[in-house]
Amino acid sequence: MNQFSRRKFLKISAATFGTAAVATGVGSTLSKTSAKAQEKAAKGVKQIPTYCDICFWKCGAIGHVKDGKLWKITGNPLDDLSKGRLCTRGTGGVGYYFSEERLQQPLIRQKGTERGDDKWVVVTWDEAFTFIADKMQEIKKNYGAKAFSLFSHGQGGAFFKHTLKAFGSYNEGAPSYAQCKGPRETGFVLTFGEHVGSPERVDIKNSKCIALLGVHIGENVHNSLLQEFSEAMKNGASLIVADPRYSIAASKSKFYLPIKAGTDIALLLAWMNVLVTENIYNKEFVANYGIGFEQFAQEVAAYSPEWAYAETGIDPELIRESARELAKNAPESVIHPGRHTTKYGDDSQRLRAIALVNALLGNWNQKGGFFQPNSIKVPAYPYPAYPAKDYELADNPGGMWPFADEAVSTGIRETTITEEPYPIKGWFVYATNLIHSMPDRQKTLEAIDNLDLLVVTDIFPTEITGYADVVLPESSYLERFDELFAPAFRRPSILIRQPIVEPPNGQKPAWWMAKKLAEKLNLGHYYPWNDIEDYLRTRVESAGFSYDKLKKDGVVYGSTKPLYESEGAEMNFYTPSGKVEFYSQQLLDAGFDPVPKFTRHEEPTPGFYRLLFGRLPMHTFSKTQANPILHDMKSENEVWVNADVAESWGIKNGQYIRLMNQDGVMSNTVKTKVTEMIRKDCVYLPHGFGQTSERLKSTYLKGASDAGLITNVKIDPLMGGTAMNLNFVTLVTEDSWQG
């Protein structure tokens, strides 16, 4: 009998997920600490330093409580990442924790249900550990060790990718590498030999000249990024946006380049073609530290303006003066490498192709260019070793992409599916919607449904937590200690993540999960710290540093070593020949092009538009659409429409509408944008929107989901990287899915 049967079956109800009413605001909301707790809570205003969670910049906090309740967030004027002030979101953080939607407590998937039926039973934070230490002890005993993965987006990750290489489990990615910023940072390893890093190591704030393609700063609102941008452009600094939508950095723009998506290597090559065929590129900087410039000066030299504009339907005169522009400003100058490089399945030679441009301008370790970061080397905690490992891991199975740096999360998906090289049957979620930040929705579902435990961490109840078998509900960050955060900026710093308030449902902290876990599987001697508080100790003071002063004001700060080559900063190229290589070698040993190529992409058929997608200041990924506060401001998305494009579909602005994928699939329904400020051959959609988890009753339905839409994949070949701006939608009215 189901050792849970005793306990009262639960489906959705307040009683499980808490209700649907949201606060508006941090005054309107009923505490959740207990009156007793409020008769002791010290009067006036208490501040307490921590750092945000709510994007990956992680932004230097301080959390204010007031007569015991918590009041507000603002940023911390000791942080380099916030320089004292916080993005929308970062102020509307406070939402989290009034927030009515949390998780409360341990689930267990109900006994014989299928993954998805929301169908659970609460039980005890023990019965929750027990049950997962039992079918990862049956898993192991059945498949090995090697047959779990975790997925991750967050510092809580670092404690349970701990337990289980305790547990002889090495298998972990996270989407922000396949999904995101990996092609990004193979192209610039590829041609300097390092990461861009994150935050990105761009000294934009000493710019004269920014060119960004795709980049949208102002909608993405990386916190200090956007501040050094409007100091840029206070300052004098010239603008360049190539870009299919005319979006806010677009506004600000000397060049506007309305860009035919898909075309951005097209319209680099030009731009290379020009700064070398009219002899405008540092000549120094490609003397000193290039190689196989001569070899790359004849690959570019056919790809005139002209040619240019065929592909991207950029005039070549703007071609010519922009890149002219990048060149007059040089070495203050630079190409911003973005963050969302997934786009065609060229990524890598896209973003090689982008730091072939900066090499050409001589900005690397140069003021206004690319600075070198500082960071501080954290000492890790003196654990036992871990059990070695005698297996290849399973998101790149036989090196199948070769420049692959980080895990392939996608890959550890398609290894679930196919078991091969062998069978992966458990999964940790943390802190990530996989239904949502993976696209291709159905091949998840379709690894989850070959897994024998999927166990989900999260706030909040999203889509991925109603396929689990057993949900754990966190602490917020405003509730918790968390990993150190040491970040590669301009100082060498170390932050503090500590609590403001207490869990108003005795949520826990990932830290306390992962340790109970360790226990449960008889590894409790990997956790030798009794607290969190005594592991921080120990690692901020081997460090050398003052574990009180951090938690005093939130960060503490290193030496700083030269940030320029002017100020003595070091030119290493950690590439195989020690150079900036124009014409790669190595790319040329293992069968790619060695200087990037222009390959046209697929086209939409008549009466599709190619679909792109981006964010919203006030909100990150799908993670905070459930935010109270954040979710007042932006409650659904809008999709882009160009004016012509709805005149000749009879739509008019504000009419909402369907939108129906190249393999018929429909998303719900969806309010438009009719504009004039994208072009007729695309539309945009804000990403996060579209939330199908009933127990969200803030964001059920509300707008549509581009990852739903997201069927058509292509694999970049370098670092397995998931192409998603080959899908194209139509649009279907009201009268049409009616009928």
Ligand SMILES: Nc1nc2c(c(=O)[nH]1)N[C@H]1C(S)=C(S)[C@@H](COP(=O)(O)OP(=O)(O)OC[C@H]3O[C@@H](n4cnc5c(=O)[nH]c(N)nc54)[C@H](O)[C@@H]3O)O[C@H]1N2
The other form holds:
Amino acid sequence: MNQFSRRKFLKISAATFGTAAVATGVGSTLSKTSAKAQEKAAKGVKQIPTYCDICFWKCGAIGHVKDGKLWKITGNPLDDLSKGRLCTRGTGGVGYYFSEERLQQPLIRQKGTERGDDKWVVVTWDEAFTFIADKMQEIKKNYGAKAFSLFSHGQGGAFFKHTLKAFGSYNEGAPSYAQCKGPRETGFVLTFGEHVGSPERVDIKNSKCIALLGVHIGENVHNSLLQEFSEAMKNGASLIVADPRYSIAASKSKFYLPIKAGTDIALLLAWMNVLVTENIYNKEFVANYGIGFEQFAQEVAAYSPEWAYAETGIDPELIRESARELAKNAPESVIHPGRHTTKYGDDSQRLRAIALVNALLGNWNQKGGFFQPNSIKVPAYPYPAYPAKDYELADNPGGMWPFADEAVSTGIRETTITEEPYPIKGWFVYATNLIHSMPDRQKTLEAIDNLDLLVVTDIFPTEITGYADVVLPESSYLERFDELFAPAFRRPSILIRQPIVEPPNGQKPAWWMAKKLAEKLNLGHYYPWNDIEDYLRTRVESAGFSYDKLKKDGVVYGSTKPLYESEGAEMNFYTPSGKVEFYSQQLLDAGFDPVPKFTRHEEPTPGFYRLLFGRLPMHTFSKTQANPILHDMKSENEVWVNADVAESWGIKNGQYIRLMNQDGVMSNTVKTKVTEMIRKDCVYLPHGFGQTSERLKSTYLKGASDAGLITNVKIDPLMGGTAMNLNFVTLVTEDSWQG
Ligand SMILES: Nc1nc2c(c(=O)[nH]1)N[C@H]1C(S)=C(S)[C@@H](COP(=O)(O)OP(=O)(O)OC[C@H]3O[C@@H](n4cnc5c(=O)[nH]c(N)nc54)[C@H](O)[C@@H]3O)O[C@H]1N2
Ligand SMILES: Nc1nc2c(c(=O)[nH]1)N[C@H]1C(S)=C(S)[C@@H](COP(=O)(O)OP(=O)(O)OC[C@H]3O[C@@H](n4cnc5c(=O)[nH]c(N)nc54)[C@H](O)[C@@H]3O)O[C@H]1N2
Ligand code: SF4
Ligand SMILES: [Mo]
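So that was the form predicted alone. Now I'd like the form predicted together with the named molecule, please.
Let us now look at the entire complex, which starts with that chain.
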């Protein structure tokens, strides 16, 4: 890194100077005083509360500006999600500011080039918005306002959504649903009538027994979750981990179940079987709140631990003992539902099975199980009404996925390709690298090919920006105000994001871009506020809180309602029956299994291994690999290969190999991690590496991409999620890829 070269240094210090002033409210006076006085005023340390954007836990944080320069970012001790500490990624977040690879100016694809040619013309903001607005009007004239879709993952997406709705465009999607937590929400809503939500409502710090099936807490780092998990471990909670890979969490477990990938439903059915047949389920909870238990009990009678052994490879005694451990500690025991649940195509049913075991433990609204979350309803800004939506949304035409309760990103992609029920001709992509986050990349490219307009807002020249017609460079979270964050958690709260430093090259925040675009579209009246702070103040004050206090503390809290039944939490279940549905009539009516069934998934042929993937503690998806600080910690991933398998191939630890999938797609070179800590029938690759944007030099072809190898996808018939653990790879050594 040469970010401290003199030129850059001057640029940074000048930039920081002005912004620290804004944040402390002395900007106007500073501008009138002498340079010397300004210098003096900039001395010392200023602390500006905000919330982190390196992942979607959105921890409360404090930006420290020392002598006018960005110094560090730490956890906000007033905030429940960070508890005063940030994770490695949160701390390293400042690297975004120092990166020299950031997008700096708006770009328009050069006339006469193809999407993906990566040939650009630098334009002014005004030129960019004129270009976009003209194109939008043309598309609207030809296809209607419905021919647009927003894809977004991040707080700033709210402003683009507002502009698009004002234009009459309601279509949207995000990979954080149909490629992530969708099946979990469906499985839980079907059973308990409520979402798990984010942050998850799991009362893990009070749990006496925790089970994790394919949830790799420790590598998956969601700050307070990890802190609470450690607290529970310290307090002697027993841990059950089912994972084909000996994860960090597995290394802390009392029971480690090296399960064959794709067979979790068999294990869950066997646990239900043990709890019911040994009569150790929570009878009071089931009697008070359950419905359909008799039919359910009959169904699970068939799934003995011996039956499950044949599917999962887990010793029947281990299945029994672990089920008894869960029961012994109930209701202070919990199966954490995980988050990234789009794995095999029957995922909503797998998550329903997880919900059902939890229901047998009787842990809903109970200490050590799931608590009843609290949130502050922050009233929307009083905007003019949007034009009526007189068309069906394009993400789930005909409601073909009847239990989807958010928009299906890959459904929009499909509609864009097929033009059924109508053409989608414009995509707005905000802070989501669709090339890396939606599986079956060819389909994404095919859909992009069918567009008349692709606008991408990002902070780096990532893969998705390469296919754009217009690229809008956003200021990073360290440099901007943003939408408020009001999580549903133990205590109801509102958090604010505010600038700590000025953007290094005049990049702009989402709210500003969305507002300017609205003005170009003659929709300026949809932004009756002039400054983002007017907007934020109006909303915070209309929720009954002091905006000034929020700015000063970074977080404000409302009054907490009871979390547990024992404290008076109401036991309402928003299912059709108003009960916990052990047997689901609504699933049966829609043509699905009322109690989950086990289905066998395709297995790898000899010489192939199931491709599993997950997280590294120091990176988030594909969005942090170019952050210079986090890049220094880990610049490429490694593929985990079982030691016996590696030996049979003659592959040594640290050797570079390639992976080739069942469809002949070959990965970039990747280092092998030869280990005993993974089953022989799978390999494991941390997600987010092997990026292919040549303009982003620090990440270009560093490591291998799981996303590139995921060409086989199954769609969850309940909610439209794309299952991604259905791909098999073989190992290719240098002599063969060269020969
Ligand atoms: N550091 C970091 N933390 C993050 C994120 C990040 O990018 N970086 N992302 C956040 C987000 S949005 C999400 S969704 C979560 C994702 O984190 P999790 O919800 O924990 O989900 P996965 O990534 O699917 O979990 C991967 C684990 O599942 C195991 N596994 C794979 N297949 C199977 C199977 O068939 N059965 C079983 N029992 N185990 C299996 C893998 O070996 C691996 O240990 O992480 C969150 N936390
Ligand atoms: N193969 C595979 N696919 C997956 C997963 C997986 O593990 N493997 N995980 C799935 C899961 S759980 C999830 S939640 C999704 C996540 O999917 P995405 O949300 O699409 O995650 P990223 O790929 O990191 O894309 C984030 C993009 O935002 C940009 N960015 C970062 N900061 C800012 C900012 O401040 N402003 C703007 N405008 N842009 C910014 C980054 O440069 C990057 O291009 O992916 C899903 N898809
Ligand atoms: S868990 Fe880490 S990366 Fe995520 S918001 Fe919190 S500090 Fe930031
Ligand atoms: Mo996710």
